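The chain below stands alone, shown as structure tokens; this is the form predicted on its own.
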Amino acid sequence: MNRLYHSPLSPFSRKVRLSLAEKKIEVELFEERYWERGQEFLRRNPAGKIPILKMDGRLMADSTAICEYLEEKYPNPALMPADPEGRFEVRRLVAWFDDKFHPEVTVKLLGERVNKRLMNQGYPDSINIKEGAKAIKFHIDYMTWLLDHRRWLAGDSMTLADFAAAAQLSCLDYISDVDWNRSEVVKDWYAKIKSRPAFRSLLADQISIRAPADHYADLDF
């Protein structure tokens, strides 16, 4: 059985979970307390990061590398365009959400409100929370601009770029930190993603220290 070492509110884990589920690849989920940096965990990935996918007799780390491996080995349904320009745009947007959105928004909202408590790292920093709340407005506005010109974030078809974005936003939606009233087009886009069968396991996620927002699993939020 394939196994994914993950954390429920890790957006990088969620990106891989969405790719696996969309491609109908069965996987056993193993929740990893990665912040404890246990020896077994570090043997699986000395970088000390999740997710880690155990598949085909090997351990694979880095969410983007995993998703591209899955795309090459299981090309249907495709999550990357066929043309080089389209693939570039998907990779650009995946990097945008992984490397820009995540530190500017997710770390400052989810990290302060949930992860600090989960990891016993002290109290939330109100300055970081304010910065994250401001930054998410910019990102939603950018997504609005993209979706005003395209059916999906990277073009006419749903791609890994949409999963990278949805992975971040779904973690924030769990704690009700997304103002869906700011952009109807982004809300409609998320509703399309949220209603896909691949999203079901994410909507069932729970963490011990905090219940999800009332609307979190509601497809008609």
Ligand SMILES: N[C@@H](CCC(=O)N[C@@H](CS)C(=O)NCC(=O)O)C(=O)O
The other form holds:
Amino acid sequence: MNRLYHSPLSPFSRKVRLSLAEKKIEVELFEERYWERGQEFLRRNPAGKIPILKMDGRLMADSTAICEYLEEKYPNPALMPADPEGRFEVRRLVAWFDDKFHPEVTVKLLGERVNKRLMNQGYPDSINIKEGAKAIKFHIDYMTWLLDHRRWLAGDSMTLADFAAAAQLSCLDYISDVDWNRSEVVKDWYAKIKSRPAFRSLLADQISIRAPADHYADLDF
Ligand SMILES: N[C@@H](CCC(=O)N[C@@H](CS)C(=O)NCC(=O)O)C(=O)O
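Form predicted on its own done, so how does the form predicted in complex with this ligand look?
Shown next: the complete complex, the earlier chain at its head.
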């Protein structure tokens, strides 16, 4: 059986969970308390990060490397366009959400409000929260601009770029940190992706220290 070492509110794990589910690849989820840096965990991934996918007896780390591997190994349904320009745009946007949105928004909001408490790392820093709340507006506006021109973030079909974005936003939606009233097109895009069967397991996630926002699992939010 395939196994994914993950954490419920880890956006990088969610990106991989969405790809696996969309491709109907069965996987057993194993919750990893990665901040405890257990020996077994570091043996599985010396980089000390989740997600880690165990598949066909092999251990694989790094969400983007995993998603690209899954795409090559299980090309249907396709989560990457066929043309090089389209593939470039997907990769650019995946990097945008992983390397820019994540540190500017997710780390500052979810990191302060939830992860610090979960990991016993003290109290939330209000300056970081303010910065995260300001940055998410810029990102929603950028997504609005993209979606004003395209059906999905990278073009006319749903791709890994949409999963990278939805993975980050869904973690923030769990703690009610997304102002869906800021953009109708972003809200419509999220409603569309949220209603996919692949999203179901994410909407059932719960963490012990905090219940999800009331609307979190609601498809008509
Ligand atoms: N580039 C990595 C980033 C993964 C990552 O940062 N995961 C977080 C949890 S969301 C983690 O394991 N952090 C532990 C650490 O950085 O020490 C990927 O895409 O998988």
